[in-house]
Each structure stands twice: as structure tokens, then as C-alpha cells.
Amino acid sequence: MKIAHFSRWGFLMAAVGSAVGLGNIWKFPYITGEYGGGAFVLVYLLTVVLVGFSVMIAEMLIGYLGRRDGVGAFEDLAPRHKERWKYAGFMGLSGTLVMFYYSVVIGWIFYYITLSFGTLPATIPEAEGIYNHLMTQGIGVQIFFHTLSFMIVTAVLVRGIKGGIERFNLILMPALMLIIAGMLVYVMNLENFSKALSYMFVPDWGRLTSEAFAVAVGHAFFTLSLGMGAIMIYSASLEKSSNLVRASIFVIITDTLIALAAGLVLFTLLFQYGAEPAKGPGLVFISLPSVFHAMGLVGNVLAVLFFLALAFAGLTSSVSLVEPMIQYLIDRWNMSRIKAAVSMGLFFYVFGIVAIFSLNTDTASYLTWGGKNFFDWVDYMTSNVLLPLAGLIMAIFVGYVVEKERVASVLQEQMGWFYPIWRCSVRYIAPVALFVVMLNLMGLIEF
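Return the structure of the sequence above as one chain only, in the form predicted alone.
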């Protein structure tokens, strides 16, 4: 079935929306400060060029040449063993698996938006108490906001590429950028902005350990939304005259700038009000609310804007996580878009409720195996196994399976002198880096 075409700007906003997710705003700032500030940023940018850029071009190329769902694209582009390679296209399912917990986290963000309109927690212990109560006892609240997340994402997907995904991203992504830019301008006038600059950008080579290189490769890959099939499906909707290289560069630069700007905003506010940077969800749901409280009414306004930006980032990523499997159901099972979108929406919605119960004090023991609850197992398997494995498969497929002449016919003119470097990277550097990072994330090797 023919996939509807994005406009050029619509594709860029959708691809950026897919890449800019929750990890940009709470993970990247923390790991930048933890692993050497400016030193880590330099390593990260290098890995983006040698790994992230290489795999992004590979994934775009599969979609651009295949013009079908992921399974069909691999099957059509493989010159031999088509029956084997088509199974690689099912990596789009990993994005829907991510939604088992991602939709739940977006629900938490919706809850904190409502909290920001009232009285925010005044202290870190109070903020921690609210967060812990939501996680372990607030089943009803979590299900309510998870349902809201499910309804928004499904409604967008039902409307398709042009009327849903493109229009959604054309509204939310500029809004997110404006919010982050406005907050950045605000914090630039605060006393501790220079301290945040130093924390994030002044190289501390002593903290740049071998582990930092693995973290940089892993984050460069995950933050660009690679290995989920989203970029592939979006690229199948590109006009034939599109320039994949320029599109990739735009997405990578925009994604990185948003992450850096968010980091400067977060750390300026934390340093300004004497809060310590926390890790992961604690940074956003525990440390920041008390900081916003200390700012008075301005803090409530900033809190609403910040959590709105976070929600926008999560929602734009969510539609890209589910779309690959929807396209598969439409192409292979002849489903209508409405039926496919609602089916996949209900799929992640039901398992999202299971994830919520796995966090609850009274039911967690029934949904916990091997030291991890259902929520953590899904996070672990998708982030540490399925996504890097999918990226590895795509790099190998484009580097070794798709005819060299077919790859060159699209990319050689667009890349120019960089083409041999990219081909070397996609054949050797990226696969080795992803394989090593995957083993490290799985705990099979240590640095």
C-alpha cells in the first residue's frame, strides 16, 4: 500500500519529534555533567558522527528505497535470502514495547502539570514523598493519566501521516523549541548560569573514563530514535528528490541543541537554588519541583512550561514508536488505519496498566522476576537488547547486503568526499561500537 508523503518541513519536524524525547531533557544533561562536561560533549559529538549519523543514514536509506513497511522494505531490498531478512523488519515492534512504560511516564508528566497549577512541594523530602506515593500507591491517578496519554497518541495515529503525525509535530515541536528557548533566555540572566556553563562545557578530562565512551555511544544511538523503525517508516514517506544527508544533519543538530539547552536550563535553576543534581527521574520529579516552589509564582509558570515541554517531547516520540507496526498491519493484514491504530494503541495501553501495577506496593511482588519488576524488565530489554540489536542489523544490512551500487546511487552525490568515510563507518565502526555497547549494557563486559 502506498504510504502518504510528508512535506519536507513536516518530515523534519516529525523526525526531530521522534528523536527529541524524555532522555534529551533528563538524561543527557546528567550524563554530560557526570562524565566530564565539555570532554564528554566532544566525545558524544564524535560518536554521533561515526555511529549515530551512520546508522541514521542506513535506516533512512532502507525506508527511502523500500517505500513500504519495515518487513516489506527489508524483504524487497535483500538481493537474496529475502525470507530471512524480512524478519529484521519486525524490529518496529520494539518501539511499541517501549510504549508499555513510556506512556506511563508521560502520564506522570501530565500529573505534574496539574500539580504545577497548585502548591508545589517546598522541600526535597516532600517532593520525594509525592513522587514515591504516586509510584507505589497512586494506581488510580496513574491509570487516569496513562489513559489520557493513550487517547492522545491513538487519536493522532488514527488521522495518519498528513492529517495526524505531520500536523501534530508541526504544532508541538516548534512549541517545545519556543518553551526551551524562552526558559534559556530567562536563566541566562540568573547568577548561576555561568556555573551551569562550566558544569556542562568545561572539560574535566579526569572524569572521562572508558565507561564514558560506551555511555556516549549508547546515548548517541538512543537519543536519535534509531533502531525502532520510526525513522525508516518516516523516510518511506519522503519525496524522491529528498536529500537524506541534509535531513539527517538537521535532525542531529536540532536534537543535540535541544538537549544542551535543556541541560543549561536545568542546572542553572538547580545551582541557583542550592539543589543537587539527581539522576534520571529524580532530577525532574524530585529536585526541580522544590526549586520551582522556591521561585514563587514565577516558579509555577516555569513549572507548567517545563512539564509541557517534557510532555510534548514524550508525545511526539510516542507516535513515532507506534507507527511502524501500524504501517505493517495496514500493508500486510489489509487493516484500515483506524483499526490498526486502535489495535496497537490498546496493545500498549493494556500492558501499560500491567507496568503500573508492577510498581504498586501491594501488587509488585506478583509482577517481579529476577530482581526486576515488569516495568524495569521492559525498559531493560528494549534499551539494552532490542534497540542496539536493531541498529546493528541495519548497519550490517546496508553495509553488506544491499547492493553497493544501489546505495551509492543515492548517497554518493549527496555526501561527496564523505561517502567513503560513511561507508567505512557503517561497515566497520558502527557495528563494532554497537556490539560492544550492547554487551556492556547487558552486563556481559565491563570497562
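Each form is matched to the other, and the largest set of C-alpha atoms that superpose within 1.5 Å is called the rigid core. Since the structure is predicted, the reported quantities are computational estimates derived from the model, not experimental observations. Residue numbers count along the first chain shown, from 1. First, how it differs from the form predicted together with ligand PHE.
The two forms, fitted on the rigid core, differ between the two forms by less than 2 Å at the CA of T147. Residue displacement note: Y131 has its CA displaced by under 2 Å between the two forms (rigid core superposed). When the rigid core is held fixed, the Cα atom of Y64 travels less than 2 angstroms between the two forms.
Okay, that was the form predicted alone. Show me the form predicted together with ligand PHE next.
A lone chain is what you will see next.
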């Protein structure tokens, strides 16, 4: 099997492109708002540093040593019980399932880009009206923009690692960073910036429920793109001389800074214009547009830039969500890239349409089970079950199954004194943390 190599900068941008996604700019601010600010942010940051970092290195290592599709990598690296470990590799293919809803949300963002050029909703009730209408009745609009998202993602993936994924990320990621940095500088000069700072960084422990705690930990994994095979498949295309530890640090710091910057931008604007920070998933689609409206023409410009940045973030993550499955089909089923990319594209496209119908008033009842519609089920199963489970399995795999010498041969020199600490983290801390959080996210335990 032949996998093209990323350039050094190309890999970093692709990995950051994967990590920085809807999770950073859409989800992080709204869950921070819902779960009450500072304490939530602190738990998230601690998880990123204490567990996320070591699991990211573990996932990179599997890809880097395996140098092939996820299933093959697990097989190759398990000295015994290849057959059994192969199934762990299949877990690393679950990213395509995330696309069932991810692509739909990117579609909403496209729609909001078009709105931003015209008249934005003047009041929150008006904004709520537009959003609710889109969700519950706007099947045509949603399918139209979901189709656009499917076409862009598939077109990039058809071109492969070098000409597609690397090039795409090398253009979009710097653009996204510039937009977010520019907006941050803008809000720093607003009066309510300090209020946003204290909202996000002064912990109010009373508000940290056990659910908030688990969501913060779960989100730390989601935002770093762990447990879906994305980081693994990109690492399979790393140059042999690459430094995994430095790459992980770069990805983690950039991802975190962008999430925090996006949060500060959003909360400053919301406070400045007296809008509600705890609005749930509609935060950037309801509260924010009316804030942009209140700012006049500047607001339109900011709105276009903001939603563009959000679309860039979503699209660059999307390609990493589908690529593991494509590489699997190429390696294992001998498919051509174009066939693999198009069939995977169609796969998430069709289920994306099911997700859209599951939100619609007329059809929701057919696509809702146990109080959750199809859209929410996919989000729940991928973020709360598959992702932590795969993270747990990867940590155990690298910590106990892959030969110690092989792990050490790559990481010992790159880590130095930190190596034993990392090893302890993947063997003990990460598995226990992930297990507990998974049970909590599934509602099986409380703490």
C-alpha cells in the first residue's frame, strides 16, 4: 500500500484543521454557556492537558507505526490476537457517522452566510423564528446546503492527501486563524471584554454538576479529534523523521487557543448587546445574528467573516472524518480513491438527509426513538459512546499491547524525562478517566 506523505507544515495544518471544527466555534461556546462558564472551562482545559495529550500521542503513534488504514494498523501492531484487535480498528472508522449531522450543520452555516449579506434578524424572537423555521420546516433549504457541503468535502477527498486534503487545509486554516484573531482584537477593545474574560475563566464550582464534568471531558476528546481514526490516518502519512510529540503539542495548543478565542469573541459580543449566553445549540444561530444586526454594517461584515470561519472549520474537520473510511476501502477492498470517496460521500449524504427529516415537524415522529431524534442519536452515540470507547481502546492498545520496545523506539528520545509519565498516563490515568466518563455520559453512573 502506498500513502502519500504530507509536508511538515501540511501535516500540522491538516491535523489542526481536523481538530479545529464545529466543536470549537459552535459547540464549545454554547456548552460553556449551558454549563455555566469558568469551572466548566477549567475541567475541559485540565482534561486536554492531562489526558487528551497522552491519548493524542497514542493515536498518532498507531498511525505512524502502522502506516496504513486503521484496521490494518491495529492488525500489524498486535503481535498476538491480530484477529481480535482488528475490530478495534473498525472503531476508528466511526468518523463517517459523525458526518450524518456534521454536514447538516455546515449546511446551516452556509445558509447563515447568505443571510449575513442581507438583513439579519433585528431581535432575538425574530432570530428564533428564522432558526426554528429552518429546523422544523426548512427541508428544502437544509438539503440544498447539505448538498453543497457534501460536494465540497467529496471533491477534496477525491483528490487525496496531497492535492486535496493538504492543499485545502493550507489555504483554509490560515484564513480561519486570521479571521478569529482579527475578531479577537476587535472585541478586546469593547467594554464587555473583561466580563467575557471573567465569565470564561473565573470558576463557579457550584455550577459544576456531574453532567457538566462529563460533558467537559467528552468535549476535550471531541475537539482534539481523538477516537475517530482521523488523527491516526493523517499520521500514517507522516514523514519518518517527524516528531510526534512536538506535532501533538502544536495541535493541542492551537486548537485550545482557537476555542478560547472563539468563546471570548462570542461572549463579549453577547454581553455587549445584552443577549443571553445560555442559549444551547442555537447560540451562534440565534443570539449572535441579532447582535450582528445591532452593529449595523460592521455587523454584516463580521457576520460574513464569522460564518465563513465556522464553515472553514467544519469543512476541514469533515475531510478528516471521512478519510479513514476511504483509506480503508482503498487498502482493503482495492477500491479506487474516486470510487471510495464518492461512495462514502453518498453514504453520509443520504443519512444526512435522514437527519434533516428527523428535525422536521411532519416527519420527526417517525425518526424519534426514546425521546431522541435521529440527529441527536447520532451525536449522542458518536460523542458519548464510540469516541470515549475508542479512546480507551487506543490507550490500552498502546499502553499494553504494542511491543514496549517499538513504542519506546519512537517516543523515548522525543519525550525524554516525560516518557515514563506519558506511559503511566496511557496505561492507567487515561483508561480509568475515559471509562468513568463514558459510563457517566451514558447515564449509567453519577458522581
